[in-house]
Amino acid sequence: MFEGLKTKVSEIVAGPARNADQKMLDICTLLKADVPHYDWVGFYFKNGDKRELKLRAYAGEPTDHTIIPFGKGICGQVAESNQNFIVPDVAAQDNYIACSITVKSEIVVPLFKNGENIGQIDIDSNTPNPFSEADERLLEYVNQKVAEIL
């Protein structure tokens, strides 16, 4: 399943002259539609010179969390650690920002451009502990492709 998704992501990135935000929205929509355990998919990026992340594109329920300070929640922790973060059970996390009571797990993978962590892809799942190394590799690939259009 994920190999086919990689091809589709590459096609979106290489596609007609649409801006990066439209292409990221298409990628979010594709991932949410095609991966059963991806219930919310979004891209956050560093907000200028501020130590915070700003939501730029997403597919799923609207969220109040459009700005996330570095260090807060899973996304804010990844902004500082530069490491993938899989949370099999969000209820077991002390530093978790709840977006929805239905969310059971989360994965966040940093997005690098020229070696700098400039953002991340964030996936919420209503399924407990669904994420594997295959998800990590897919999302790393997605971020590499997105970096090409930024």
The other form holds:
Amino acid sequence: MFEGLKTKVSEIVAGPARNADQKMLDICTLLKADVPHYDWVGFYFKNGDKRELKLRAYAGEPTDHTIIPFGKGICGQVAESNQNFIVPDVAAQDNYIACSITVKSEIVVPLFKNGENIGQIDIDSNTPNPFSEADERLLEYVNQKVAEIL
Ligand code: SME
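Moving from the form predicted on its own, what structure would you give for the form predicted together with methionine sulfoxide?
Everything in the complex follows now, all chains and molecules, and the chain you saw is the first one.
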């Protein structure tokens, strides 16, 4: 699944966009446009030496949560667990940071560079329980490609 999308992502990574930030923005825009259940797509990265994440590129509505401490919310938990995190129903999560009242579900997949968890891709969906292993494999692929240009 998502094979055509993976090809488009690798084309962006290999393509002429100016820098890694522009390529990540293009990937966010592509994923949001091509996958009906992706309503907000963003990349967060560890902010220097601080135990916090900083938003670096996104497509969708602007969010107030441009800085997220490690351990807080789904994103902050993934920064510490190094594991994919699928939330089928955000209302059932205690440790969750709401970005928009329309969001029903979320997936966060860590991004590794040289074996180190340096960031993550975060997807919000307005659809309940839409995420499957196919999304995990797609987003792992995306993160591997992005790691090549960081
Ligand atoms: N919901 C996330 C916060 C980031 S926003 O979705 C853009 C969380 O709980 O970590």
